[in-house]
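The chain below stands alone, shown as structure tokens; this is the form predicted on its own.
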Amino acid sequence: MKKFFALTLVLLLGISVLGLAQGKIAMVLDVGGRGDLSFNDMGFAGADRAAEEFGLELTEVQSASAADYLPNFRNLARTGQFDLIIGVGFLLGDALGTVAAEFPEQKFAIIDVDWIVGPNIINFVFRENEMSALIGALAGMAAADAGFAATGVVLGIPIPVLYHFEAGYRFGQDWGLKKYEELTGNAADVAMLYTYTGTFDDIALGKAASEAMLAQGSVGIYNVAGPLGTGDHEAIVEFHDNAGTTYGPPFYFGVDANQDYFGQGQHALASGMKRVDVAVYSAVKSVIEGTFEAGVTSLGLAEGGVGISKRADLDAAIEFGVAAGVVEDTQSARNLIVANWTSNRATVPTWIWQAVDELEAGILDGSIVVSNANNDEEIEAVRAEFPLD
């Protein structure tokens, strides 16, 4: 048997709510693990309210490479022992998918994944497309109003996943550009900078990457790449300690979990929400209650998966960071966060807010569309379509 790579088992005491005998759950993950701050830690918060609440044991399962997928999720299925296993993460879809099958009767969830399904499967997919376009409306319309050449965007693996990411950005800015010129009458020449630089983990290699993308004018970076973020962050915080600012642009626009109270608030103007940890906790409620029913769930600002970051946000983003002990567990931090968010945002004029809320409204009533793109030729079309860069 392969050897896990890490191993952490959390065990929570107690019954479940059909009052059966303690069961169990666990969660396979690709990279990164506990304390990235974004996708991982989404999934990790369903998955240890879950457990809290219905008195579940979770083992969570970290794979050193891509090499360790397989072993993994057998290890856990020939127990026999869980009641759900989850993947957390489109990398680990086929692996999945192949021990669903060899293990008929496990009950398994994977997020981020709609083409490996199985009467024992249960999938979570998200509209980032969505949320994405409200990202790159924003960061356009900033960026024209003070005077920065680009928007930038750092990404990690050239998945379809990501291509959601992309793609809703490039008709979020087109359409931002647009309305600033409707508003303004002044027409906006606004580049978007953007990169995939392969990984999700290297950090200094997000920070490059950022560091570039500002010193061609951009007015801010958003992160999609996870932990990479870490990394776009610190190029944001010293190039304003270079400058002597702590307000205004350039911005850091966060990823997956609401990322605003990033250094203190100072700095981060938004995040694009992807609630990870509603599919994660949902999946186990339907197994602890019964009502598991496989098929593809997708999730999109209609149904409270994905979002924009609002003031009703910023509280419960603060705890997250309190929990991952990244934000000091005293009244007085919390306040200085809510204070720097503030002043941060108030940087960028009301009308440029209002824009963005015109923005979500015309597409959750559906008068607006917004693009999207599965695989290479997809994104390659809208490109072309939005030619941004």
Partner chain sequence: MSPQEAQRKSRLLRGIHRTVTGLHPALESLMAAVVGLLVGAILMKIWGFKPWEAYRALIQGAYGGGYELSNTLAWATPLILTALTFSMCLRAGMFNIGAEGQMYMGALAAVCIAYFVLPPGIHHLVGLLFAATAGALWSLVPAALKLLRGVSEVISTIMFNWIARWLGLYLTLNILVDPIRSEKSVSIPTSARLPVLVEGTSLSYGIFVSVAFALVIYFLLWHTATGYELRAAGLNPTAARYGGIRNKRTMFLSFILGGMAAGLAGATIMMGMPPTYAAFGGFPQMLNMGFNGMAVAMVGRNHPIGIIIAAIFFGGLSSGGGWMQILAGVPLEMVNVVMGAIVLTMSIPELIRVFPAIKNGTYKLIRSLRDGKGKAVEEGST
The other form holds:
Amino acid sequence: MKKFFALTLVLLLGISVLGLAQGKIAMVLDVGGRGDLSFNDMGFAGADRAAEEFGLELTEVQSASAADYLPNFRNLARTGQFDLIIGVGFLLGDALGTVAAEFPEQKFAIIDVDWIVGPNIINFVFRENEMSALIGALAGMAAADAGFAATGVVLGIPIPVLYHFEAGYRFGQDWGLKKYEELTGNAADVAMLYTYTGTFDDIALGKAASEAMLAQGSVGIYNVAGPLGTGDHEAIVEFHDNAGTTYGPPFYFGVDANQDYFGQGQHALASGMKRVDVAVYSAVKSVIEGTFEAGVTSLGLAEGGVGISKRADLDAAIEFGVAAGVVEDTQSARNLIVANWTSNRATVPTWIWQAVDELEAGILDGSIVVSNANNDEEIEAVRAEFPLD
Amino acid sequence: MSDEHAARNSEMFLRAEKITKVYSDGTVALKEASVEIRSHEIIGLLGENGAGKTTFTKILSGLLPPTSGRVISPAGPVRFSSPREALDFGIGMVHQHFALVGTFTAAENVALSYARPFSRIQLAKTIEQLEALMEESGLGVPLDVPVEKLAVGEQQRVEILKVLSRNVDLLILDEPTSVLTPLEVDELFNLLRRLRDAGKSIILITHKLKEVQDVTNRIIVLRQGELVGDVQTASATTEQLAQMMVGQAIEAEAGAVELSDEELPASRTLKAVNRTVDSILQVENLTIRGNTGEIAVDDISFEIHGGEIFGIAGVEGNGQTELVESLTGLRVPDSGTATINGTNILGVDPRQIYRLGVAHIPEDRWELGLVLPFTLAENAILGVHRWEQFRGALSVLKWGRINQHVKQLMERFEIRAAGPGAPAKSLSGGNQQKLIVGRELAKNPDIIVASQPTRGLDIGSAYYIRQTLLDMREKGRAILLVSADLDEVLAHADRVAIMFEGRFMEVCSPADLTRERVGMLMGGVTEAKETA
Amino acid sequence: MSPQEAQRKSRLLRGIHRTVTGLHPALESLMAAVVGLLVGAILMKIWGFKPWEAYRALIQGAYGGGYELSNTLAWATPLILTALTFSMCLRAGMFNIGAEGQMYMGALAAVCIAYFVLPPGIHHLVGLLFAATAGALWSLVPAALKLLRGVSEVISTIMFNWIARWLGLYLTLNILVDPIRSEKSVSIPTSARLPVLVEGTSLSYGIFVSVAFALVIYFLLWHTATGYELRAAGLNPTAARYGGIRNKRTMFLSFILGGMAAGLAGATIMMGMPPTYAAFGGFPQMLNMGFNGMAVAMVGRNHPIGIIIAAIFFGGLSSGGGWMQILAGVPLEMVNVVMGAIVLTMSIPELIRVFPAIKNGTYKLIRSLRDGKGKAVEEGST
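If the structure you just shared is the form predicted on its own, then what does the corresponding form predicted together with the partner chain look like?
Expanding to the full complex; the earlier chain stays at the top.
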């Protein structure tokens, strides 16, 4: 009996010692939370990968309301147990900034926020305008080539981050249309339809907005509202079902995560990838390796922080879908997506893909500078420069 | 007349044997009533309020089980556990207030009693059946109009059709003429005669003597739960019926006995002494509409003097409620005038009316008189809560004063309660009524409008409240006493008006009235000896 | 059955009834809370979480110390006010489901004071006044619809919540928008922010606004003729009319006061909740606070003092819920399920009290349709 007791004690101690040896990281999410197949899930993917690789314990705290943000950060910081507290999303910026000032010894990381800085905060922002320019160019040229009157963008709440997308997209579409005229000699008259739905969670609203744009002859829908993409994609699937078409326009353009696997890859032409996972992972890594350096890191095409999805990215995207439970975990399901994806892409002429590559190269070598906007005034300026109506 | 023909073919349809009904609160509604119901027969069921008419028909139509006794059909005893069962057996009832869905058409309302009312087949079948039935009975009703758009008489026909469509043998009608115009009454009676000739049995509940004598073959009279008469219509005089209905003399039961025997002469003498010359309440040509727009009070005029009790007797529903409501600010009359000490009170807010010296003891103490979840103290200031003695600056209530006031009321009016903080619903009915009376008299009124002030009270409380009213008369106050309790009115009023269909049939001293006469007047008959 | 027998039986029934219903409200609530916690524990057990640990995190996180208690009170601040909105109108016999929208309008009005420069103190007062007025005005429309056109206040207030939400979104992102950060409205300046009461927590002077308003309502309802009329009209409109009370006026008043409370709730969030002091599109900081107020009102027995206590209890659930995630690893979804179970069981006693009134009313209606005169028949048949 005694022996047994001692054994148990040793075991328990052993486990708790192991537990103590482990580092701990915490992640605070806004009201959206897990399961958006986009922004938040990308953040989780990064944290999960880091936790696994470095043997860390990950505590995730979801917010029931925006009033939760501040107490959530405070509660976590007060425990003093966490090596890093990560805030995923711009909405958390103010709360994280306040708590970071109260707990100077605690390290923080924040995604999508550059206006809150501190000696213990590492900020990651993305140059979403760069990858949106690629999507805009692709959509614009595809529309002109297939004789569509417009391209469509469904956005969420009008916030600076989303202005990055819009500005880049406008620049890109304009660039693409000019490219089209230059290469074919034909005039390209393709408008840009866009809607700020004012929501990041009303999927039905995304679908309704998409349907309206498709009815007006849009070549596709670029989802710039995270979870609303499911609704956007549904509208496109229904459009194809009604028209009896399998591949080709209208297309779905994914966002944040690589969403090319949506609908077995049948209609998702490309995704504007924003590697939130990379940001989160590198923040954790810097803390573990002792290289944590406060300040704003901007991730663009050059840093691999954003990009347009390519064949090489597809397998990882499919695995992401499998992990999320939206793709069947069989080889045949995987093969089907790849086959569909390839057939769908083939409906867009090669010269368009080459033009997109050319734009990407130009941005990378600095010869092309994509427009950007951080506030109302700047986005108005961009809209004036590229009216696209 | 086909009466003899009817009588010849008459056979027993149902027999109620020694039906007794005791309600759970101990009231005896029916005492061993035995009645035989035959085919080819219209039976008039006469009785005052509370005589047991409703209970009797409810038991027949399956809405209530009897406490003892049984109902026998030629095939043996029957027992209904629901109106549906009674209907299946062949007994249907048309209630005074119709059970119709206003937005449905007549056909849809009738179809409702079938299993799948709105299947197209069922609806078509119902319409077909109704058309045949209308042809047969001579009842005309538009079938495709929502019933709420129909006149009241037509709605009643829908109700009758609804019951007839179930092929009933016994049709019970509860006060069917109260909502009809004279022409519609004639039509209804013709229909009833035709149905009788076709072999149906009909029970007609009413308090209108003339109607009973017009249309029935046989008359059953109930009084205080007892069957006091079962006569052939042809052999009964109006006086006999009236007498059976209201009883021989003041019955020895309610605390009224001691009161009436001793107080009656005394009060009469008091009247002479105390009656002030000036009239306090003056009502002229008052016409009031009821809830459904019908004329409820029809051009009446009267006055009440100080030191006088003016009683209004009559069967309930003849306009008394509307009259009281108009005089106390709860209902705006159509035309006419009413003044208290020369000041108009019609269409005036109750709060102002109380200021003018009116106290109102309402007929429904739970709905009108009290806020039951409120405490004694809170109830004691209802209506006077803005008076200076209870309310200070910024409309702050002076609870100290109020509680003191309640304690005084409790003492003076013998209200037995745990204290001013006890909820009114915890009080017994008698104490609740005493609370209302106390509150109203504390207003120091010139006139007291008392509507059914002793209804449902125990003997002691009823006696106390009557005594209090007599006290107030002695002090020179004017009192309007409206009561369905005939004895109460006759024993206490200095002058009494008998109300029937919104009019005063007669206004005189109770001493000048015989009971038979009162009974006839209540039944709407002015001249005696109108027998068939 | 002889009368004596019947009497004896009814006395026994009354005795049982009194034993059950005579339970002290506090004791009753406590029992309900225990049942709710038990249900929550069972649910957590089924899904493989540790109830004991979770509840320890909850209680410690809610009431474990000054910091925790402060956060709890911070949560309670707007809840007290939105609960008053609901209970105020219920006392007058109306179902005002519109606290949510009225709160939004109050919040927007509070944000508007960012455009004035005023000395502190006055600036605060102006903000609160603005918010209270906006909330009251927003509640007036459904009230007017009810009183003039007979539109059900339940339906109209719910619809007005949506109108307020989308109107608020428009105003926040287009009219009141922060020129530098377009996702939010302008921030309320320091001169109008309700100061933080306990440093390092979210608790602000707003709690005094809430509690003071609750006390004012208490005084109004039980110590003034106006409040007396309001309660009488709510409990028995017919008797109130008999008592010379103008029911329409009391209804109107209850809506105005309720709207003011909801508007103030919006103000305490905008002016008193760190860190941003600004409205975001869709009002994520106060989403559902108006609806939660209804549950608080139920648990608090529609009594201002009860509501303060209930709001502190609810605030504890909200602030402790976060700790359940951190210390016990219970995900938010499970936390919400457990909270739901507790809130539901705690609301039941008052729900039963409120809804029999409705049930009885329906029953009365059916009975009057069925046997004609309703009550009169019942009495007439004796």
